[in-house]
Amino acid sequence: MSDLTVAERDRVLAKSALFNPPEATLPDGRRELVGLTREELVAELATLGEKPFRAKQLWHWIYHQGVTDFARMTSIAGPLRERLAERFVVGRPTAAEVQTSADETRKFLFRYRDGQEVETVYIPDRHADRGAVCISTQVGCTLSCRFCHTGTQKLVRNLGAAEIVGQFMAARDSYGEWPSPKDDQPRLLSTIVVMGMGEPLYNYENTAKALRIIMDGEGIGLSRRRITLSTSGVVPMMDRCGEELGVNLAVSLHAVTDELRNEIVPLNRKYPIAELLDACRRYPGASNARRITFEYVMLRGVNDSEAEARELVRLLAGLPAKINLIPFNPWPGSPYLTSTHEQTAKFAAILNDAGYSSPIRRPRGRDISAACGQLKTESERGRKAVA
């Protein structure tokens, strides 16, 4: 990585820190244990004079068993459980609203201790006992992609690691999926897609901390191959994400020229398509077995021509790639129309003929505004936002 890229990465992190979440401490002074690393958990218990093996026990109860009540942590002696309850809490975000779609997609509106809210979606695979949890990383968003309803909500703040991992844990509560199943057992909540509200690479430190907790084999134990992080193209952070996390990468592309992408994905003005694709080619682990997913929302008469499909093939030459073609999900006031089925099929045929898997994503949860690009809360009302 060049010195220039390192400097830009540091600038991104410094700007992100301006929107950091509040401390994970309750008004009564108790500390939230969810979201702490193993080392931080050891340090907290050391303040009680406890040895590191106690942290291992707690980790098991919190992340493998999903227990929130210290009284139920029966491998820990009763007097210590009482002391833990006095000093700490194992919490969850409050589910202020839960909606279930006709297609069984479930959307959670989670409220945090400071009153801020985000949406999280569980998308079941109706043909198998599994599904994906789409989690958010920020309250609002700073990117303002023109086709995305979430992008109309200004950035309020980042989510902390506890608030990110807590979405998945609360979804598990909803489906009764504790304790964590072994790898050979079916699980409804089988994958995570970091594709909800916010740009995860603009909240990298908290997102990375949460994902490391989720991937820990002695807790939730979700493999990195079952986690996909989606970015609009924060190029300086993509290298670090690949090196440190190694999760699957999805890129919100949506256009094949800088002129159009500048308009519909304004981040492109900072990190144009050529730089973005170079970062994709550098992404560690990218191979035919672990392809990079490119997300392409189909906008009628805007980016859905057969000429643009052929240009997409040219741009991705040599990259192990899959292209998800996403029918545009309308929202009130949106300036775009959904591409016709016929035009989307022609676009997909060109990509498939070139050797790229290009499924047309079936919209899920539209009746509860849970589909791609539809997530939006009213949390920014009356709060400080990014200009």
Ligand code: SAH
Contents of the next structure:
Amino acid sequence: MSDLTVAERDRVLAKSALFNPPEATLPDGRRELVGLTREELVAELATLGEKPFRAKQLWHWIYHQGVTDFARMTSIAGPLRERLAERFVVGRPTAAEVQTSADETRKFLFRYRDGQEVETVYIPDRHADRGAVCISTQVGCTLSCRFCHTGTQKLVRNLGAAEIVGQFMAARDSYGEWPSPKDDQPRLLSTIVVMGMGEPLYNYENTAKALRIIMDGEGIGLSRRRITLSTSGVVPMMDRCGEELGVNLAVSLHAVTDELRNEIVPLNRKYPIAELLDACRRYPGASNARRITFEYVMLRGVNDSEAEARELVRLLAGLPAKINLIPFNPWPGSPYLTSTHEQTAKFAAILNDAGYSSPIRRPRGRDISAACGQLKTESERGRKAVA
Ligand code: SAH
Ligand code: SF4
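Got the form predicted on its own; could you also share the form predicted together with the ligand?
Everything in the complex follows now, all chains and molecules, and the chain you saw is the first one.
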């Protein structure tokens, strides 16, 4: 990596830290245990004079069994359970709203202790015995992609590691999927896509901490192959993500020229297409068996011509890639229309002919509230109407 990239990465990290949430401590002084690393958990227990094996036991109760009440942690002696309950909590975000769509998609609006809210969505697989949890990493987003509803909400703050892990754990509560299934057992919440609100690589430290907890084999135990992180293209952070986390990468490309991408994904002005694709070429772990997903939202008459499909093929030459064509989800006031089925099919055919897998993502959960970021706005509007 060049010195310039390292300097840019440090600048991104320093800026991101300004948006971190307050300490995960309750008004009564109790400390949140969810979101601590194993080392941090050992250190917390040491303040009670407890040895490291207690942290191992607690980890098991919290992340394997999914237990939130110390009284139920029966391998720990009663008096210690009481002391733990005085000092600590094992919390969850509050589900301010839960909506289940006719197609079984379930959307949660989670509220944190300071009242901030984000969305988490469970998307069942066609076979319905497994599915993906789409988690958020920030309240709002600093990047204003023109087609994205979250982009119209200014960034309020980053989510902390506890708040990111908490979305997955609360979704699991909702499906009763505790204790954590073994890796070879079927599970409903079988994959994670970091594709909710916010830009995960602008909240790298907290996202990385949360994903490490989720990947820990003695707890939730989802392997890195079951996790996909989506970025709009924060180039200086992509190497670290690959080296340190090794999760699957998805890149929100959406346009094949800098001119158009500058307009619809303004981050492109900082990190243009050529630089972004270079970062993809060197993404550790990318191979034909583990392709990079390129997301391409289909905007009618904007980016969906056959010439653009051919240019996309040319741009991605040599990259282990698959392309996810996403029908645009309109939201009130959005400046675009979804491409027609016919045009999307023509676009997909060109990609398929060039050997790319290019599934057209089925619109999910349309009847509960279409675009990401919308449930939150509806909830705020509802509250204002009541007030
Ligand atoms: N900030 C990250 C991850 C969150 S957005 C990123 O941009 O990749 C997740 C995906 O949803 C992105 O590919 C984004 O472009 C897409 N998306 C956002 N708004 C959309 C909409 N209204 N319709 C369809 N896809 C949308
Ligand atoms: Fe932010 Fe992603 Fe939406 Fe762009 S698409 S505004 S990066 S959440």
